[in-house]
Each structure stands twice: as C-alpha cells, then as structure tokens.
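In structure tokens, the next block holds one chain alone, the form predicted alone.
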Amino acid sequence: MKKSKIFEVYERRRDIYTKNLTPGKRVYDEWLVKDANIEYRRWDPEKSKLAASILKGTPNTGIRKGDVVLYLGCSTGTTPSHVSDIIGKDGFLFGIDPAPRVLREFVFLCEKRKNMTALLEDANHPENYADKICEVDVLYQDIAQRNQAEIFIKNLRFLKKGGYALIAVKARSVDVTKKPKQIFNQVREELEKHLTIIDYRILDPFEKDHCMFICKKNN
C-alpha cells in the first residue's frame, strides 16, 4: 500500500483505499486489506462520486485529517463512511438528507462511527438546520434533484473563508432534454459567480452523465 497524492488516500495496483476508522467493519460489502497491521477498505468508484474524480486525476479533493464537513444527500453513507475515514476521529461531518428510510441506514452508520451526526433535513432550506451545523471546512453535495446548483450555493452560507466546496453533478436530473456538457457549463457559469473552480472532471465511465466540480471559497 502505498500513498496516493490524494490526503490521506492510499493505491494499491488499481485501486484506491482509506485506512478503515473501524477495524473489522465494512460498510457496503467493501474488500478489508491489512497491510502492516493496518486495515484499509477499498474505495469502489463504481458506487463513489468522489472515488471516480480521484481515478479520473484530480489533484485535490481538499478534504484532510481534523476537517468539519458538512454533506448533502449522504443517503446511507457509501461515500461519507470513506470521508469519515479520511477526516478521522478529529474531524467531523454532518450528514444531511430527507428520506427517512435511508437516513435510518445512516444513523446505524453514526453509531459506529463517532465522528458523523445524521440530520433529517432537506437541502432547500438551510435555514431549517442552521443553528445545528457548525461552520466548515468542507461542502459537499450529491443531490439528485432539478436545482442542484441552487441547492449547493444556498448551503455555502456554512463554509468558511477558503473552504472546499464539492458538487457532483447529475445531468440527468437537471434536463434530460439537453446533453450533459450543455447542463455542466449551465452549472460552471452559477457556481464561478460564488467560487472558483479549480478541478473539473467528468466522471465517465464510472458514473455516466456525471460530473465533479471542485471549488474554494474566496470569500
């Protein structure tokens, strides 16, 4: 195992992998490899957004040990249990999402892993959860509804000065009338009027008609 440039993500042949918060646990059927008496799960692009830009090169994900990182549409926590990982016991992350049948799946999640709270909330109105979240280091977003765009620039109220701000994209569900490159430069216009964009990668073949936008808070 090997050191990735990514923080605190490690490669072994193919493959990408975090050192595991829980020994012995797994999340999503996910392969455990020991190496040097440390256990790391292996990160499935297939199923991680986040995994896929890190395979398709991007240099950055801004996301290190000790961050505060708050995360809309955490679903049942594929992706969230690997930033779990990467933030480790210092750090923390709220997980945000309206459904209730997945965010019970999440809260299981939290109870083994102490460094990440569930919250029952919808994105659309951060006002709804503003006095419960902190400021943060990181936003990131994986929403699949019509105005994703809008949903993630709402929610940078919570980012400090100089934080990441992560969006992946899903065309599809923005307008299936239009090709995807057409919705991700709509997207790149709305998030450069808030952020700069600093790593753009299209996720294919992993995730089909996706993208992952990379940004920092300037001010």
Second form
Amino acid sequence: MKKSKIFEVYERRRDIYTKNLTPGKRVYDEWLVKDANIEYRRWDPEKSKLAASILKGTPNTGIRKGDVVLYLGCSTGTTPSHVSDIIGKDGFLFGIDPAPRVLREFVFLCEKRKNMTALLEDANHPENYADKICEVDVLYQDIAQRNQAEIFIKNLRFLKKGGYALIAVKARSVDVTKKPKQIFNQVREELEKHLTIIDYRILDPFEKDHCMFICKKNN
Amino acid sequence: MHFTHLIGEFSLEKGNLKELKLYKDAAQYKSTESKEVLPKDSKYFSKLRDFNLQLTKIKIRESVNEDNLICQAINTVAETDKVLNTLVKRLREWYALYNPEFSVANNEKYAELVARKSKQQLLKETNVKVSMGKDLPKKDLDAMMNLAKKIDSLVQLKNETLDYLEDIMKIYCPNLTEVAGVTVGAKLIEHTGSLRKLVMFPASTIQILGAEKALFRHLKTGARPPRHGLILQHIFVSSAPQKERGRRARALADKLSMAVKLDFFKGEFLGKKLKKQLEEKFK
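Please move on to the form predicted in complex with the partner chain, as the form predicted alone is already shown.
To see the whole picture, the full complex is given below, headed by that same chain.
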C-alpha cells in the first residue's frame, strides 16, 4: 500500500483505498485490506463519483485531514464514509438529504462514526438549515436535479473564503435531449460567475454522462 | 449581534464569537428568523453531531404517513401476485402427474380446488373413463397438497391486503379511489412517491405516468408519444377499442387530476359526479 498524490488516499495497483476509521466494519460491500496492521477500505469508483474522478486523474480534491465538509445529497453514505475516513477524527461532516428512506441508513452510519451527522433537509432551501451547521472548508454536492448548479451556488454561503467546492453534474437530469458536453459548458459558465474552476473531469467509463468540477471560492 | 443556533445562543461582534447560553438538548431549540452560520470551532462538533442526529431522528419518525403505508401495501399485492404466478405454474406441473385431466384457467381458482377437493370429486364433471395420471402414495400426495394449501393462503393474504388498502385509501383519498379504483389509485401514488407529488402534476403527466421509457424515446428520437401509462390498467381505458384508448386516457387523466386535487386540499366528495361525467361522455 503506498500513498497516492492525493491527501490521505492510498493506492495499490489500480485500486484506491482510504484508512478505515472504524476498523473491522464495512459500510457497503467493499473490500477490507490489511497492510502493516492498518486496515484500508477499497474505494469503488463504480459507486462513488469522487473515487471515479480521482481515478480519472484529478490532481487535488481539496479534502484534507481535519476539514469540515458539507455534503449535499449524502444518500446512504457510500462516498461520505470515505470522506469521513479522509478528514479523520478531527474533521466533521454534515450530510444532507431530503429523502427519509435513505437517510435512515445514513443515521445508522453516523452512529458508528463520531465525525459525521445527518440532516433531513432540502438543499434547495439553505435558509432552513443555516442555523444547524457551521462554516465549512469543503462543499461537496451530488444531487441529480434539474437545477443542480443553482442549488450549488445557493449553498456557497456556508463555504469559507478560499475553500474548495466540488460538484458532480449529471447531465441527464438537466436535459435528456441535449448533448452532455453542451450541458457541462452551460454549468461551467454558471459556476465561473462565483468560483474559480481548477479542475474538470468527465467520469466516463465509471459513470455515464457525468462530470466533476472542482472549484475554489475566491478570497 | 445576537443569534440563536441549534446548539445555543451566541453573540458575534467583529468576528469574535461569545457563548451566551448552550442548550442541553435539541428540544430547547426553536427555529427563529435570524439565520446565522456558526464559525468553525472543533469544540462544538460533538454537540452539533448529537443535536442534529436527535432532530433528524424525530423528523424521520414524523415523516411516516399514509403514503408510505399505501406504497408498501400495493407493493405487497404486486409481489404476491408475482410469487403466485410462479408457484401456481409449478403446482400445475406437479399435480398433472397425478391428475392431468383437471384444469381451470384461473390460477387462484385452480389452487383452491386442488387444495380442497379430492381427485374423484374433481373428475366427476369431466367424462374421463381412464385417467392418464398415476396413483401416487399418500406421502407424495401430501407434499404437493402442502404447496396447494400454501398458495391458497397466499391468495388470502393478497385479498386481505387489498381490503386493508381499500380501507385506508377511502379515508386518505376518497375521490381518487372512487374515480381510479383501489389498485390504479394506489399505483399512481406509489409511482410518484406521495399524494403531494401527484397533485403537482398536470393531467397530461398523469396520463403517461409509467410510460417514461416511451416518453423519453419520443423526446430523444421523435418517435410517436405514448398515449397512456399506468392508467391503461383502468377498466375504462383497457376495455375500450384500440382507437378509442388515447381519447379515453386523456379524459380519465383529466378527471383523476381533479380528484387528486380535491383530496389533497381537503375538498368535498365529488368522486361519483366525476365518474358519471366520464361515463356520459363516452356512451
């Protein structure tokens, strides 16, 4: 197991791994690998868009040890569990999702991991949870909605100056009739009004018609 | 400047945060107008975690409503139907070794008769003199009878679930139940997720709910648009000749959309009137 160029992410052959914060416990059906008495969890790029963008060659995700992350669209917690591994015990993660069914699973995960919490809220209305969270270092969004860029910009108010903002765009949710490239450009234009885009990756072949933008909030 | 947060009351002046009061649990928090974001500080993390989890658990508990119950009930009916089909097919193969001459087209009826009557009783009505079936010993017969009995009890389960579904639907959405019927009404709710979401849709969307594949094919490639989705299962549409179906689906979707709106906004009961109008239109 050797360190990859990305913070707190390890690699072996073609797979990437994160250190398991709760040794012995699985979150989804991932592989647990032991190396030099440290347990690692394999990060599946087919299930996580962040892993897919790392394998596609992103030089920097912006998530570091001790960061506070606001995660919009946490679902059952596949990607959040790895983010929680990366930020470690000193970091913190707020997971937001409007669907009770999936959040129920996420609450069980939160009870096992001390550095994350769940909020049953709609990311469309950040004013509803503004007084339940704190300022964050990283904003991550993975929401399959028509107005996903708009939601993202609304939530930038929680991000500190100079903080990283990551958005996974699903082109098929915005418009099925247009070409994905066209929609990515449209989203890019919208984002550039508020942020500096550092990186852009198309997630093919792991996720069809998806892309990841990694941006930085201006000082 | 003072502001209240989930975990307590604070004051913020020129970037300096001061605690005024920290709450003991999430129940003390009351949502206010002034929405301020707390600066990052690791000493508040555990409080933020516990309070948010408390609040979320309460919210998840309160989010359970009739919509969820209806979805589960109609899915149970659909899945028992599927299981019944496979099991009755197996029973037909198995029982035919013993009594191949007996057959009833209806699956549920077949299982019921096999479970309750003997071979001699079943063969009375058919004029069979020499049966092709082999006389099996009691041990082998019992095994197949066991399956028949289990199928029979599955049929009962399905019917009881349908009765229960009708009960809750009549209270929760009387107009929709009257116009659409129990199964189609419940399937519409199940497909959209909740009555609230169904209300948001225009009649034209209700008409093609369940035909998403055809709709997107139409949008993408310009193929012909679908005429009906789920509501094809309604007797009013399915009993019509092919040519009439599009028109009927449109009219039915229109009335359904009205009925749903009446139910959601707690209007009066006009289901019978809507149904009558529909029937008169297509006499």
